[in-house]
Each structure stands twice: as structure tokens, then as C-alpha cells.
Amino acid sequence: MADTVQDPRLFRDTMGRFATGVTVLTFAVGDEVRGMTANSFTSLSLDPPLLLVCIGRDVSTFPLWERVDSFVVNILGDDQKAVSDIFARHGAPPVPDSGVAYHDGAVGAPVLDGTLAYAECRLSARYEGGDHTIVVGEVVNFSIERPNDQPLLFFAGKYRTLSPAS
């Protein structure tokens, strides 16, 4: 069995060699409507439709995530780096003040306009996961908004895009 990771930065850099899509998670708790950029996201189950996101306990919105009962995963296109940057900042502005257009979704959380796709979820479970909380959402509504456009990717600490098919 391998020893415990001794160099957290090297571990992070190693895991960063796995390319991921970029999402903005949006949610409402009471009168607070917030969003955060995340790439720790994956589908989990088709029946029932479940997905999971991992929320770092050090993010400014973490106290709200402990009270979330629904949220939206907004999947960003390669033209939405600025949207990702807005919600990646510590203490990012509430969604209504971010300058990013949105509409109210079926679960009471904002759906960002212009994304590639989105999935609206009701909270199904939370699990402890080291310095993160694993949040499982049951998908209750979803849509592919821009089926022919390319995703925004994150790899080795930088935004990336797909190269044209050869």
C-alpha cells in the first residue's frame, strides 16, 4: 500500500492532468442566490438520474451548501471563460449581481442563460470526503441548450478548448 501523500501540491498537479469540463453550480438558500465554479462534477446514475459535485470546505459559499436543498449544474461552453472567472472568485457576487443573465429554474435555483447544457437537481445526500463534502443531486430537469457548440475545459491549471476534429 502506498504511503500517505506527502506533497499536496504535487498531488493536485497530478490530478490536474485529468481534463475536466467547467461548470457553475447555482443555488438559492432563502433570499441568497449564489453560484460557484466547479470542475469536481460527474454523473452518477441513470436510474434514478443522479449526479454528484464536490464542494471544498474552504470555499466562501460552503456554509450555504450545508443548507442547500436544490441546485443547478450549468455546463459552460468554450466562449464562457469570463462566466467561469466571475464565479471562481472567493466571495463571488450573488447571481443577481454577477452580470450573468439567468432565469429561475424548476427547483427554485437559477439557470444561467447561454450555457451548453444544465441539470436541475434536488439534494439527495451529502457525504464527508476529506476536505470536501460530496453532494449528490437527483436530476429533476435538464436540457441541452447548444448541442453543436464546444465545452470549456480545464487541464493542468489552465482553461483549454477542444482542438478541431481531424
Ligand SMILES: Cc1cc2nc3c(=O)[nH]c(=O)nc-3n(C[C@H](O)[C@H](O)[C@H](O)COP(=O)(O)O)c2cc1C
Given for the second form:
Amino acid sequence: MADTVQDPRLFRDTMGRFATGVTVLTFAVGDEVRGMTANSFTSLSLDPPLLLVCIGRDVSTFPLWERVDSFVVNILGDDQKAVSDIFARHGAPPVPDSGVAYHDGAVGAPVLDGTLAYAECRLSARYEGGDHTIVVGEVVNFSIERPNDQPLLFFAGKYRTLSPAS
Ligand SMILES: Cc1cc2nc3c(=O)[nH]c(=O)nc-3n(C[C@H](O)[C@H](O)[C@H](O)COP(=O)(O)O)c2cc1C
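Please move on to the form predicted in complex with the ligand, as the form predicted alone is already shown.
First the chain shown before, then all remaining chains and molecules of the complex.
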């Protein structure tokens, strides 16, 4: 029904019926080394290798995102809910103060340790998307770190884990 589109909460709940994985986006701008939990990650193109993430214009790190020239998509495993919580929090600490282990990556942004996989990107484009900005990254390096482990999932506003389909 058209009028339900006027209800933002119902819209969000409806979109939340699409199950996703959970990532932490990490990036460095000047001295600021930050992370942000995000499930808007989508792979976009194989050739060239592109992915996208959507950044809310009201998140506190948004001014940094306007200056980002590289970032990492860290794909979380089902044992990393605590990592997701750290970087979803208002006023999340900088990555070096977060207690989450990481190493320096190829593009100048930190790569979190212990993830299922990651993709390191250089900024390719930004597009307006209503109250979000769509950030497109060109993947310059990627790795599957834990090929046999299970993902952390997000569905209907809650973290989930995989169970076999019946
Ligand atoms: C599972 C999950 C997925 C999220 N996905 C996104 C996202 O794709 N884009 C976004 O802008 N914020 C997303 N958020 C919210 C940000 O993580 C959160 O607003 C931010 O870290 C806190 O920023 P603040 O300092 O502005 O409060 C997500 C949060 C959770 C828990």
C-alpha cells in the first residue's frame, strides 16, 4: 500500500527482512583511524572489481567519509558480535584504542584481525542517496582468512547465525 511508505519505521522493518552479513568498515583520514559497523555492503562489479557501502549522513564519522580516499570492508564471523557492537556504538573508540587487534593494510587503512574475509579499496566514486551517501570502492586487495567458518548475520533488527535450511 502506498501509504505505508509514509511510515519510516515500517519501511525500515520491511527492509530489515532482507538478511545480510555484518561488516566493519575501517578507514584512516589524517590522524583519525576509525571503524563503523555496516550491513549496507554490496559487491557491485567484477571487472573492474567494485563494491559499495552506504553511509548515513547523520553518523558522526560522516565528515571523515567525505575525505576518505581508501577503506577496508572487514567481514565478521559469528564469534565477532562484540566487535560489531564496539563499532556500532555512538562515540566508538578509534581502532587503535578499541581493543580489537588489527594490522596495517595495503591502502593505509587498518585491517581487523580475526575476520572471515576482507577487501581493501581505493575510493572510486560517491553518489547521493537520499539521507545516505553511496561510497563505491575499487578493490585492490582481498583475502579469505577463515574459509571454513560461519558469518555473523543481521535480520529483523537482531544478530543471527546460520542454521541449515530445511
Ligand atoms: C548491524 C548494523 C549495521 C549497520 N549498517 C550501517 C550502514 O550500512 N550504514 C550506516 O551509515 N550505519 C550503519 N549502522 C549504524 C552505524 O554503525 C552507527 O550509526 C555508527 O557506528 C554510530 O555512529 P554515531 O557515532 O554517529 O552514533 C549499522 C549498525 C548496525 C548495528
